[in-house]
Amino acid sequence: MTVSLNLAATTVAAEDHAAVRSLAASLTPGLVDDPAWVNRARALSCALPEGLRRVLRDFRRCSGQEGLLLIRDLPIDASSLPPTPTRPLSVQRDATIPAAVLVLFMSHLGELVAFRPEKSGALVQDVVPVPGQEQMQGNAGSTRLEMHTENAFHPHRPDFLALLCLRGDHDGSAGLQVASIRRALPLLPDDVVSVLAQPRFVTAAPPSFGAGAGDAVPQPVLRGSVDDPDLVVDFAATRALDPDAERALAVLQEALISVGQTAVLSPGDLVIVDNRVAVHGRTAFTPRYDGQDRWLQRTFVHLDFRRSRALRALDGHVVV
């Protein structure tokens, strides 16, 4: 993988930075998971600076060859951040400036969604290293995280996911890795594409969902349009059901690695990934558990909120 993201980042201008911070501050204090607070954030997202709203709208319409949007220099009030959490299943329940910024931007893309088995269905989740979970293939680990579609096993997986960097790792070695099927598809032989488009793969749930939550029904890895397919795969959890499918999965992984890119995020960086066409992962890093470790906050979005309605009690934001 290359060492930097080969795309133009949107850097927030000083006047827009102040406007975004003012909007976020108007949402504090509050409780992120309170439906009334989410409704306020959705309404206020329409007051984001026009240039940023245009960037988000354009990305929603077409996420480009990379399936990724990078916005830099957002307000996170770095000087007032508490120590990086170290407890398992850490989430952000209180409305802080960073959490409000994250929700404002993602509410302009679609409807926030969370999953009850994962971190108790919190809408804003901490991505932090946890002592004793270093080797975990999940957000609490610090070993290399294999590239994956977020919640690939789930029929109502997110359309977009966002990661807002509050604090980088000490050594600057924790690199976000992203690869798009739009870049990789031309590298795949026709016979490989044909196999990947057939229901010859099963995917287990990530550790954060608990054992036995995976999709036992065979599914294809490439779905939808022949020339612009959706990609649904988790290279730590997707298993091929026959030798040809296993070979096709290996070829796909090699192609994605060859077109993938890596970037070390800085505080105030917001990365939005189109979970339909891009997979993401992370390089390994070494946490110190000194209160200054890497800290991202994460949230998910559905574009068609109606499709998960049967699994969301009281038309809320949590899929049960």
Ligand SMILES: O=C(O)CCC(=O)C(=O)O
Contents of the next structure:
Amino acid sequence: MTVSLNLAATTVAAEDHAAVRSLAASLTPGLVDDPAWVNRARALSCALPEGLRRVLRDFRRCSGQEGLLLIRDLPIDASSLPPTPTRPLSVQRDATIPAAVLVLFMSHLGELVAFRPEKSGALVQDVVPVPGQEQMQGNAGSTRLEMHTENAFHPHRPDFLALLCLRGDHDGSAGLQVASIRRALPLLPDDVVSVLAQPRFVTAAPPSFGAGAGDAVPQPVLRGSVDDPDLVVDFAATRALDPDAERALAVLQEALISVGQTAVLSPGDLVIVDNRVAVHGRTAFTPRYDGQDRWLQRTFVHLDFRRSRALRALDGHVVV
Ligand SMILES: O=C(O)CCC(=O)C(=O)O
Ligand SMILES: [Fe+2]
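Instead of the form predicted alone shown above, give the structure for the form predicted in complex with the ligand, please.
Below is the entire complex, every chain and molecule, led by the chain shown above.
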């Protein structure tokens, strides 16, 4: 069942809408992956309207029970959007208004980051259905996408991911699902929590990284604080190593589904997920490949960029 997100969305006021659009416009034309452009966007993000900066800053400190922030009515210039791309591995190289809006908001939250093996390390990636990839457990698919921590297998997975909706799907059935461990933890029996906190799980890399990426070192699914743990799991890629661990994983999945929320995004909606405490997925939908299919743009952020420095050439934004 699709319900709307049960959380206070921040709706961008008319005067802020104009201010955000004008900042984004001053970043066009440009090349998203050019470090100089990213630097300009970071500097300009300090000129975002104060209310929006405060929302981002507070969310960075505490992402709340849902681990989720929804900002609505952002300028995406819907009337001049080109057809939704259909090619595999599509990314946004040119600085368009939507890409600039996404980068402005996310550079205010932290440092943009991408992964070289995934979509060639592009900082802004298209999330679009691709012909022939309908069954893929990745964002090119249109079958149900299991809930996951983004890049759960990766030691430098993003702290936050953002999805900006440019177009919804034809039938309004593609629902972004988000569930946080903060909501699910009280539902978990102690013995399940204890198993989930032990290194009894192995997570493979997602298909977007290509075959054979990642290693198979057993890891816990719950980490850090007992009261407010981090969650690292991918229900399509995490394998339990013994029957008790398998049972614990199933209980966790059920708890997350029961507390999860599903939202059909509208054009101009920006969802920011705290990838440390919340997992996300998507319900199935039916693409038509007619240029009007669902289209989101995605980017990732790290909070402590220094930690991944050894894997980022020239202190750039791409992890090898
Ligand atoms: O299609 C969606 O709504 C989400 C896809 C996804 O998990 C992602 O792009 O990271
Ligand atoms: Fe994802």
